[in-house]
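This document opens with one chain alone, in structure tokens, the form predicted alone.
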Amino acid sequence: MKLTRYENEMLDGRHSEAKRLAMSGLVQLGEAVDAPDMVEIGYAHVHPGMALYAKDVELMEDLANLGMKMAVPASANVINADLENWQQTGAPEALVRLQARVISVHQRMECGSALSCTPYWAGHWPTWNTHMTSLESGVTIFCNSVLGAKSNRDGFFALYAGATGRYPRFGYHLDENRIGSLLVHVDAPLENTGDFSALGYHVGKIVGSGVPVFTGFSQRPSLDDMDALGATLATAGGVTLFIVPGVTPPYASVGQAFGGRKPKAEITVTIKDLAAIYDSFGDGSETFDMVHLGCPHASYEEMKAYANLLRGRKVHGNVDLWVTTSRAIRDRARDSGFVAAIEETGGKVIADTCPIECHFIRTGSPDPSLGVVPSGIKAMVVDSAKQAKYARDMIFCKTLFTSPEFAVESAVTGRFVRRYGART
């Protein structure tokens, strides 16, 4: 790889051992993918240090002790506990104490914690044409497809990139890779974020790691719609970028989205396709003991919507309702009265974590001393196809997928309300 003088200095250890370690890892990555050089990044969403994984917190502390600091604006992903209100989630205290140690690590690394899978709602908003890096696939696809930033799907390398301000030039950092591969005609009513989530799940299974281009929306999708669509495209497939001409910068037309070439393939999505996704996660005959809203972490507008749907009502006595969001959005929602409106119904507003990343998870490798035991959750109602898949696969419980409005109705009545039924 061709490196600049400063990049060679970092590689030689002339700036710190932490930068040497980080740059060495990035050079190995670059050489593995035949990257010609490095790009300068403007933002990084990095690994937070997870208490449920053996020695992960200690690893982050070791890096901080080596002097690792973020060279660019950075945020950290979700952790394994709500550090402010951990008691209401039933988290073991030993887990919380271990997890709390990473906050000081973030401070030493000069990383804005965020502790969210939607740091953009918390103010981390990389602009068009900004090279960046993220370990969270939902952040990657939102920033690529909504903001016009440039990012690959990264893992721990995001931390190295944040520490150096550099990343190998390959993948979606190259304009020639940022073109469509599948044209998607949407011939179905999309009335809420659940429908966009179902659409993403259906198309993600078809397109794999390609780049879908969407047409046929009856109106311009909202930011929350785009967030829901991207999150499930990245979950059901390996999608890193999707394009909505006229919304995704800089694509003004379908022709531009495909680089002037014809699409490799075309599909049409109907209401029956969306209904099949909803129904694939349960037909409604199952009972449930939990309703979870806010996957990805809810935006301010979603918090407002949930509060208005719940206001003046009560969560059923046999149901545990969680609404998850970032700590920044929870603070704003608290100031606006939305948190109180949710909590007055018996619901819980959780930050920093979510069901699939907290002590409910069964696919981690926790230290037995942390006191993590099986959750006992048998079935969960969700308004996100992403959460429907991950809760099923990582908590080992049944999942029932419906729209946000009907998920709230399910929480209040104690009976699952399907998004689609006989009318389809």
Given for the second form:
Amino acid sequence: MKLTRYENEMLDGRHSEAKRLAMSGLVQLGEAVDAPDMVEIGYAHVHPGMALYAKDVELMEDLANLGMKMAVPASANVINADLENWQQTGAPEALVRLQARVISVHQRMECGSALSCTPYWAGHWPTWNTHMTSLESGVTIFCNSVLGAKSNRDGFFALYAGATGRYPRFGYHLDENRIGSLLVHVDAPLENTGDFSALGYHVGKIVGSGVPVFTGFSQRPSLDDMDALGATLATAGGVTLFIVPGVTPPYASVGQAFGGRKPKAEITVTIKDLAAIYDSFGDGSETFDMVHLGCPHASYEEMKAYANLLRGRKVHGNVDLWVTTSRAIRDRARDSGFVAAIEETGGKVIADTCPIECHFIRTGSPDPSLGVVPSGIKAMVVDSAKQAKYARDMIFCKTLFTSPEFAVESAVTGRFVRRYGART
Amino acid sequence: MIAKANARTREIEGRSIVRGKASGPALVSQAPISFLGDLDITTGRIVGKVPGVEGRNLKGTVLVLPDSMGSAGAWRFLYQLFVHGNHPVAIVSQIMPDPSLIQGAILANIPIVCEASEDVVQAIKDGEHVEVDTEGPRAVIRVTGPA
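Cool, the form predicted alone is there; where's the form predicted in complex with its partner chain?
To see the whole picture, the full complex is given below, headed by that same chain.
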């Protein structure tokens, strides 16, 4: 692998032990994937240190003690507790105390504590052609497909990339891989972010790790629509980039999205396909004890929409309602009165974490001394197919998927409101 | 340790993905394994419905498999298996794993070999003693059958 003088100096330990460690890992990765050299990155969304995984907060503290600092703008992903409202969530105090130690780690590393899976709504907004890394696949797909940045679906080494400003040149850092593989004709009315979420889930299952190109939208998708679509493409499939010609930079046309060649495969998506995704969760029983809104973490516009749907109403007595967002958006939503509108209904506005990343998760490995016990949640209504899958697979609870409006309606009435009425 | 001269020892070449040296009994899965969902961190057991190996324990084994899944979260599960002492000591995968799994293996110092000269899930029998040496760019897998 060809390295610059500065990269070799980092590898030789002439800058800091932390940079040596990070560069050594990145070079091993680069050699494994036959990368010719490194790219200079402009942003990193990194691992925050998670209290529900043994010795994970300590791992981050060790790196901070080595002197690791972010060389480029950086944000940290979701953590395992809402550090402000943890009592509302029923989190064990020992877990929260351990988790809170990451804030000083981020300060020492000079890394933004976005503590969110949507750091872009909190202001981390890389632009066209910026090479970057992210350990959260939802951030990767949003930055690739909405902003035109260049990112792989990454893991822990997003942190090493942030510490060195470098990342091996492979995958979606190469323009030759940023070409469509499947043309998707959308022949269905998309009326809310739930519908975009269902569309992404359907197409993700078909396209696998390919690059879908979408046509046929009746209007330009909103940023929230694009966010919902990307999150489920990355969940149901291994999608890293999707292209909406005219929206995704720099693709102006379908032809450009396929590099001037004819698409090798095409599909048409109808309302039946979307209905099948909505119907694919749950087991026919429609009872539930929790409603979750805000997967991925809600934007300011989504907080406004949830507040407007809930204002002046009351959440049903048998239902726990969570709206999850980032701490930055919660502050702005508080200033605008949205948090009060949601809390007056009996709902909770939770930041830093979410149902599948907090103490509800059953697939973690917390130290027994933290006192984490199974949540007892039996069924959850959600407005995102990503959460419908992960809550089912990681909390081991039943999930019911519907639109944002009908999820709110379900929370208020205590009865599940299906997206398309009776099961089709 | 069985000497290399032993007639029952044979060598397979592969591509070094994560550098290191390790040895242990082979756990051979004919089906791909997902590092996000099929494995229990706290015990090392294969809890997913992986035909033939469901219920087996990875701890201390050389895991031999055709392919792996687990996407962006795979690093965390492999690294957590290591933190709990329940990790495989080496991984021999016919197909190159995801970058995320490679990152977890580098963090945990678990050597990985892929693209071997023979189809590893056929060439290596479950329970055989396997030594993996990935110190050089060409990996050497030494397989010794039961004496």
